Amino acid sequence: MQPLERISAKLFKFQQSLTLSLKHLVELRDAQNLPVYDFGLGETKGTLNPSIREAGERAFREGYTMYSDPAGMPKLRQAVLRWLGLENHYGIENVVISTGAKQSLFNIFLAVCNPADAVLFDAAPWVSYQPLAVAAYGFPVMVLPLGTQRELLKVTADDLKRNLDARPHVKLFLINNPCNPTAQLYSADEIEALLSICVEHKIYFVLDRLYWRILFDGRTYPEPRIDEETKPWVIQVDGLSKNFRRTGGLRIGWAVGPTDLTKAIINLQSHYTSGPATPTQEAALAAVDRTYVSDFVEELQTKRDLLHRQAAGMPHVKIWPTPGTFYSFWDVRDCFGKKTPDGVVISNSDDVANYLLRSEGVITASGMGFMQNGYLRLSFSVSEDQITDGMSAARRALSALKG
């Protein structure tokens, strides 16, 4: 039996995700003493909140460890409701609690998908998005941007209509705002206009919020409307991984959307995880359903506003703005044609990443995982020193290249 015969035909092709094998790489060279400057996987660090930890802490210790509701906690629900300040909005029957926001998408995917039906994404999306549409037996396409947003890959409502004229069979359009990874966001007009072309056109408008909170200089989330014109076709999808410290791995996420949608969504997720764990739902509930502190906010303003001042005037790069998430996006193509010290001529995102991290231990995000060549992401959720020595590092591999 070939191997394409023994693994079906739409997992055959998928590679494990980029931004997750980053973090082995650091662990390899990690264990071989190597040098590394890991601004690789997009995950927060620092300290767990002792109110989060203690929250599962107790949940073990008293017990709380059996099945929940297949939807999440019904306290849980309602304080999300609470933490997306849509609690006059909607009621818990339009939440459900998932193992993290990849869940909620794929549970959206697989809820609203036939087999071909197209799946509409922004430019530059998030490497998960499309295995995720392709499991469910959707059809990906990436919306590419036209005019003067093509320089910031930000889609604009006419490019969403020409993209809807030409496909009749659209289910859904999936925009992250702040956008992982170009860290751009969306203003209230864009996202209103983009939601507007929705609704006219009938198909489900996906907001992936995971990076909410995370805004700089002063800015405010730009949240859609909600009315009774664009509740049957508004899902917004969110998690705990990105604006806390340290939750990455406690795999909690949640989407609110129409209420036939979230119904079908439970049915489903009753199947085939039962819920999410209860302590962890517990340690969820501990960090939403309090008032926000935005110390960490300030600390990555702080780690991005050290990075620019560091990565100023680095060779062959364009750096962007940072208006939110802790991502600093790179354009890289003047580094294309270029030769490394030994020799080798430089042609894609791939091949940069690649030469930084082998010349000085630099780990980057490749533009070719989010289906964007000519660009780097760096995540600067790392430590202060991890950044200045870092950057200095960056400087010396893209000082060497020739020609």
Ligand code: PLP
The other form holds:
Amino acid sequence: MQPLERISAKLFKFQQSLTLSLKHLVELRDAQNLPVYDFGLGETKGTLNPSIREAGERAFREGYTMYSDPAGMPKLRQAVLRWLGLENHYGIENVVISTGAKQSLFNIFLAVCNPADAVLFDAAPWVSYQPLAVAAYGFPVMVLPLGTQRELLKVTADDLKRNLDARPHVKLFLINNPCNPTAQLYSADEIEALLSICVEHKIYFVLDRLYWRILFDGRTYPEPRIDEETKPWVIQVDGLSKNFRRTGGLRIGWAVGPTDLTKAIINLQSHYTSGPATPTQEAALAAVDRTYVSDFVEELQTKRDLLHRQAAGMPHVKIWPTPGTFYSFWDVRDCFGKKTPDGVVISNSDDVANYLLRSEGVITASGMGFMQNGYLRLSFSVSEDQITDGMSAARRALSALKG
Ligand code: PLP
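Alternative state: the form predicted in complex with pyridoxal-5'-phosphate (PLP), after the form predicted alone:
Now the full complex is given, and it begins with the chain already shown.
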């Protein structure tokens, strides 16, 4: 008798998240004492803010280790509304705290998708959107930018409309602003135009705003319009991982949206995680329930400037502007067709990333993980020394390409 498939068809093709496997690569090179300049994983570093640490410690000391509300602690949900400036628009019933923004996104896909409903993503979707949508039986589609913003891979309202007109079963459009991997920021007008199209077509507008505090050169965040017309359709996802130092592993994220949707998510979450760990919710509360200190953003801006200075004139690379996030996005298509010193012809961004790694220990995230062959993403959430030495190493490697 033929055994049944051991792994479902749905998960069979899944690979480990590209960015998390990069972390493993760094550990391997470190263990072998090989040089490594790690621009791969998008993780915040530095020292955890003492008030966040103490809140977590206190929770353990004082025994806040029992189950909390499956939607998350009410005081944290209220604080999240204040953090997002949404306390006049929503109540805590509209907020669900989850185990990282990843789970918030997965909850949304699970809550809204029937099999084969299409979910639309922007042109360079973050690595986990598609696997999460597929695992929720959604059908992921990238909106191809053909409009005025295509040079920066930004989707315009016309691009979105074209896709919606062509597909009857779209459930949601998801946008990440500012965007991982491209670092681009949609303006308030662009957001409003995209949101209006979603409202008009009665599909959800999911805004992943995980990096929303990390904006440079005095920019402010382009908030989506929240009123009676848009409220049934807007879902905002955010979390602890990126806007603070060293908080990725605390695994707290949240979603804010219409009551029917959050209710469905809370019911679901009550069955599969019972909500995130209580001590880390206490830590999250300490993070968001106070005035945001922007020295972290200033530090990242200094690093962005350093990286762009050190990378100026890098052979075969065009470097995009970085208005926000901690990513530098590189167009490396000029490397295609060139030969490495050991005779390998570069034909895609994986090849460029592999070459930089093998020759000089420079770790980057290949654009292939974001459905964008021809690009690399570099995280500059690293030390200034790593930036200076890593850019010299990248320059040595790229200068050695022939042809
Ligand atoms: N959305 C984007 C755009 C991200 O970059 C990430 C993490 O890298 C996530 C969501 C998931 O965040 P979390 O670590 O909170 O699960």
